[in-house]
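Heads up, the chain below is alone and in the form predicted alone; it's given as structure tokens.
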Amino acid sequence: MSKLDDLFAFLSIPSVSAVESHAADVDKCADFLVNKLTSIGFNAVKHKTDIHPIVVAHSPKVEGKPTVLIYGHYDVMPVDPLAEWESAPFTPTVRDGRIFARGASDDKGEIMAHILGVEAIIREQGSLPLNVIFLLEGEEERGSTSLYEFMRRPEAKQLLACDVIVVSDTGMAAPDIPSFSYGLKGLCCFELEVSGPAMDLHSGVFGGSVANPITTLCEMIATTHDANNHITVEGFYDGVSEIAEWERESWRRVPGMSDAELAQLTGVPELRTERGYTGAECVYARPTLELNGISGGYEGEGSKTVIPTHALAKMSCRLVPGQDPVAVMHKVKAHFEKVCPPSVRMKFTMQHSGEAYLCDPHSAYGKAAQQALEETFGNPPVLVREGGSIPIIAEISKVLGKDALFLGMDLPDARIHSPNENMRVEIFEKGITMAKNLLLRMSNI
């Protein structure tokens, strides 16, 4: 079995795990994962949650080594829009040197990756120089609830023990210049939805006179913002730092990072950036308050004048250090309670959330870690934050008591989320020989 056919196979299981109707593939993906794990030595175990199963898999011990714990997700978002595909999302194909499915690159190329670079040490050696555990979930992309929950039992610190946490669920800054991510930003999902008459109204017959709650959704939204970009929620950089010089430094000199190339990357006529910073400074280390979607009204074929009863908006922030989720959301909370008129009653919900993530990169591991990146893409890799989240990983640093160190493989142009995701074949390739460094590295600290 080649390595593509390895990863084929993984890619080809819709393992969706935010659709109810794609649980059995869940499930099926995580069997698939045992499967390739114990026929290459280790000891895999599929843990049964309320929702979807967590694979834990040990390597034979190896007595006075490192343990090095390889963190990843199996689940996929939802394909859609399923007419932008230019091929069938679970049947992966390659094109122009690219690998498109959805997972290529979030998250189970890097998965795949990290298994086949294990499979080619013991290939080569006979064994493994040192102790890995590897720690795949079925629901990162819809919160992580189970694993949250299994990393409150008490058998998990024992069961999970390790001297640094590795996780391949990021990007790099180009197929040459490798990225060794030393932060995360936390995250936190809300809801806000604005009500108003108790029926749809004519907009002739009431309008002028009764408000309308798109219309009011929309300016309460508005008030998050001033014209700086400034987020005005009272309280809301409450904690957070300044960036370090050292760091503005280290980001001017990512490729592709610069505001008129990220301008060009997005499609935008010009980046729209908090006043005072780039656009990496932002991407990297600001926190944001962002509308997801928003929905309300008559959104058929043709016209229907009516005011709606009601209007919806989907919204999350992006956090930094030093900000608590769930503080964040009740500042936003109270200050959409301070704007909203009482011609309207409003609601807010808040959803899943998670911390900001920062660790040492100058660390025995974290160095071990940046000249694996540069022993295997030619060039020392550029240091950065991550401007996504991954909430889980703050909370199982904070109960191993050990660092995460995030070296991944997702390029800038690899659509992930998007319709036509792909990764290249080279940076799989390459993953595979980053892994085997990466572990060799370390078995010597």
Ligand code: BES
Second form
Amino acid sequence: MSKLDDLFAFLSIPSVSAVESHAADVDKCADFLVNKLTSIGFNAVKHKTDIHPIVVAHSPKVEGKPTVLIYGHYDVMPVDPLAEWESAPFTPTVRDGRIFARGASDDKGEIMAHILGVEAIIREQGSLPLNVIFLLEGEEERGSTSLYEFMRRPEAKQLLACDVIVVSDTGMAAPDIPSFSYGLKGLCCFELEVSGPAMDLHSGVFGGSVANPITTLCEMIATTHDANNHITVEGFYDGVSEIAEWERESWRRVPGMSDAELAQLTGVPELRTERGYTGAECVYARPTLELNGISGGYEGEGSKTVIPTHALAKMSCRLVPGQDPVAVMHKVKAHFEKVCPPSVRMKFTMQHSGEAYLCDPHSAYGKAAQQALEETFGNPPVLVREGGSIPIIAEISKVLGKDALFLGMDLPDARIHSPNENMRVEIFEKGITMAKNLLLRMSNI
Ligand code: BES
Ligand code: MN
Ligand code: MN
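In place of the form predicted alone, the structure of the form predicted in complex with the named molecule is requested.
Zooming out: every chain and molecule, the one shown earlier first.
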């Protein structure tokens, strides 16, 4: 049996957590993991929740040895726009040395690499030289509601007690340059709706006499940044620390992350960063306030001369350590209330949020992780923080009182969340070796 068979079976299950009609598939995916983990000797349990199940699996107890908790999520993002996929998203296909499928890099490839790494040790040595717990959730891509609830259950602390948390659901600099990350950004999501007239108005009959909700929404949003691209919301930067000199130094050398390379990779004519910071510094360690979508008025074919009733902006902030996500949302709301003119009404809706995460990369487990990466990929890892978020990690780390270490396997061209998501076969295979090397090194701590 090829190493890819297990991964392909896993990738074939359309476990889209956000889409109600896929609920049975998400459940089936949890069963698949329970079966696979049971087959390699783990005690694997599917825990029911109000939304999607959580899989927790323990290896046979080895006294006097450390316990490593491996976190992953088996749910995936929706596949649309479907027409952009070159092969069907849930029919894993190898082309040009890459496995194409939804979830290939986010996060099923990583989960399976860890499982197969464990399986290889058991095959070669008869048993594991330490304790391993898999914690696999089915709601990461929709906010981890059930895992937050699960972590608050009194039995969670004991069930998941460990010495270190390992996560591979993060980025990797280049195929031969691994990344060791010691931080994640926090996140808060919200919507701002601006409304005016009770019905769409003829823009000639009433034009010039009432505020246009789209214009007003844009004006309000334009007040959130100054000319230096600094966020003007009062108190927004409260608690934010400056980037350490060693970090700036280290980040200057990350392959692919120079300002010129970032512009090239993203396809923009030039970067637009916060003044005084490089692109990499902004990505890794500066908080942002972004528009994710804006709508309102006539968006159909041709033209229609109306003043629309309302306009809506979907927004989110990426946060850094020291910022409280809910407090930030209150500050942003207060900002919009301050700049909202009396000619319109506004409605601010808070959505899900989660804290940033940061730990010391130089702990004993951190060093073992860095050695495992170097041993596997042939080069020492770059030390970075992630621009992305896995909001539940801060909570898991807090409840269990242990560090989370990130040994990511998402390359910049993996197209996570996009059509044609992929993982290089080579990275998947090295991921298995990395998982193995990591556990063997950690068993000696
Ligand atoms: N695996 C990603 C986060 C990630 C990707 C971190 C690449 C670092 C590098 C995760 O599945 C994700 O997509 N998180 C969401 C947040 C979630 C609440 C929807 C994000 O960052 O937007
Ligand atoms: Mn992920
Ligand atoms: Mn994701």
